[in-house]
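One chain comes next, on its own, written as structure tokens: the form predicted on its own.
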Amino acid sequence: MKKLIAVLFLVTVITGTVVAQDFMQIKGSDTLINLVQRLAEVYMEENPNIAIAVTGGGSGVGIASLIADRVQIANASREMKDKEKDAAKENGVIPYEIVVGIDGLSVVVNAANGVESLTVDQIGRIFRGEISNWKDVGGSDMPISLYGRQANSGTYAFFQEFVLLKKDYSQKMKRMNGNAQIIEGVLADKAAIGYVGIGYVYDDNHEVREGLTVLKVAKEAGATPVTPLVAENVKSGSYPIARALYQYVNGKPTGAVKDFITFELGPKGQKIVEEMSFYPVSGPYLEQNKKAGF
């Protein structure tokens, strides 16, 4: 019902039937969409004169929309690239970067698989297609089935850079539109492996979804595998595939945009981050946000 009200309100704003005091458009990361939609819903309940529309499309789409100055906030599960920052400046857009949460990017397999941990190197070799059978990493004798994201996804780009070491994904990888599709694919495929934001591995009771195994990951051979399901592992950096979740705005935030981001980073907003199964901003990211005025 809340989403329906927001959509109806958005239509009236666009058609001119009602003029909102403030209207904010947020676009981008699929990993962030559910979280930011929830943050927007709670914020609008407390600020009924503010209308916020939150849509997805991928981090690349959100950043491109910011560069074109068509949105107030771009959600991104990766950092802006230098060429994107240059394109923004050429268009008169000055990107400001804010971290709104932390993600323990999770590598998931079907629970029937039996494999419970891998090294970062093994995961990279699997997604590059260099390891193609589960028996080569301690599993059963069956071909590995790969599930990943499309190229406009920030998760796709982050995983390629930090796990595949900037090398190409296997041509056999199934490229899915979002985290939820990857989860459904892995649950239906005994030989599957995929990667998703940690907020997507849980069911409505905050239990890991039945039929899913979230792999423990070791930084290197001989190191202790670590789970992303424990907050301290992600905050401390001992889990090796942790990442920041970003929002980008044009210039130092002011007005309603600043107020909304202040809400996201405040106690109530960060509690929602945790309720949505991500982790609150911590460590050096707190100092980084101060430089952006928060």
The other form holds:
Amino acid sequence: MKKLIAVLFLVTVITGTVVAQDFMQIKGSDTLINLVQRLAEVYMEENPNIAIAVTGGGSGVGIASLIADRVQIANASREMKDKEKDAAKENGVIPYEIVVGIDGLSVVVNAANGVESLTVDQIGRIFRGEISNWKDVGGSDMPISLYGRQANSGTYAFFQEFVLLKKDYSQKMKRMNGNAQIIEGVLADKAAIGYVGIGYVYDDNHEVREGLTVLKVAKEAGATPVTPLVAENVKSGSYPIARALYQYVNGKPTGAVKDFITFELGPKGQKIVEEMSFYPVSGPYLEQNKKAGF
Amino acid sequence: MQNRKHKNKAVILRQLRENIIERFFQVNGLFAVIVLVGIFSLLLIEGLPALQSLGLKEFFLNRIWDPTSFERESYGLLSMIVSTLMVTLGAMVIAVPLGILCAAYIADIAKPRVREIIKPVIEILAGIPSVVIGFMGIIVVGPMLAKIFGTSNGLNAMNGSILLAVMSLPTIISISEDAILAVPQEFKNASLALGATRWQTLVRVTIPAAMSGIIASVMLGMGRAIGETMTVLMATGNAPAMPGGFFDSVRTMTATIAIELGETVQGGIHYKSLFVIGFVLFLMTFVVNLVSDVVLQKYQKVSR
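Rather than the form predicted on its own that you just supplied, could I have the structure of the form predicted together with the partner chain?
Starting with the chain above, the whole complex follows.
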């Protein structure tokens, strides 16, 4: 009998603590997943009573989950579309937007390729399929093989909007599962070109992965090509395809969600953003975050 | 009198029990049918609105699938149907001869000890998860194909075919082997007694006699290949363009559903058109099974 009481006591204590623990689910962008996972790990070390689960699936999937109110935070590497905002309103979800970092969206080629820089217009035409041979952009005579993401990806949508100017991707572009798969594909393919979040072009020692060239990108023909590897270029906006990395929450954040986002945007969080090879929030985005209460 | 009443009661009770048990088995037997009809109607109900609002023409004459386009949303299934068929048929071209020969070897030629090693190995092959096979496609088969054929990468239909062949081999081998083993010894003895060599007996008597089982095994293997998702999703590059050959990247029907279902707005036209893909895929596997049934029955009649 005593034993039974002891067991019962133990069970209540354990379940009690589980219930008392705050559980947060974060889902979405493949570009953001490593970064947010790292942020969550460090945060959980400091706040052991809060459990955070970070999963991927793509920005579209994360936003869809937020609309369905299945997650507390959605990671997105693109802005929410109007269609999605309407769907959220219908479901009684009020999305608040927070910028957690800046990404210099990197266009990568195989190092054996030799091409070092392109204009935004050239990149757009390459991914639309209008330029299909490297010799037309100053490379050697070989057909270009395109590596991109799938339609659920925020990077896919951002790139389509701002580089392809809302035109269709070439139907011949290989639709890869994530940033890491694009890098693997480009490393193995001499004729490849792909696009990834800048956090993915580095190895563990924070050097650009061997065999990979991160292209310098020029705003237009005649302009100086700029590399995203230098923080200043991305911050100042001289790198033409920089973008904000977003988190969306339902309603003005409170409680643990608010605490976690405050941590992300604070000095410790922003240092992790830099460690993961993205760039800290700056300029007008700081103002934007203030509107959400940070 | 009292006694008889008791007896009647016992008989009735027993009958009732028998009835209940019978019904129970009947329900179990019908379960598969109910599930099948349920799936069929679900696909139809979810897919029909898309078919109605976009029209058959959009689905079956348009060559482009691009439901998230800013310019023009396209819902053409043609290229993915061709891709699925290409990858599947390619797999069969590799797996059928290999599978039948392997089955004949195990059933008819191999020594018992060799057989005892090969059989479990094949069963283990059947148990490898498709993700692992897809992974092999990315890191082993792809680079190998690129090197052999001088293409810049190996994420193409050929890669998918090879992987699917590996995946359907265990099905083809084990069912074919059973069929070959089931051929009566008398057939072989008669053939040998007439002066045929062992090779002639195997090729002209044993395998033809086992043909119905072998065809069934091929059809089952094909069903596995058509429906396989993860492997092709990982290894074929997923370019939605109409493939021009086995060295082009392809995106199969299963891969398209798997990739896009997560992000679509539930109930939207894009979501519903994914059910149309599912429905067409369902019809394709249905036809494969139907054809195999017809072939099987014809063959059985002839061999009798």
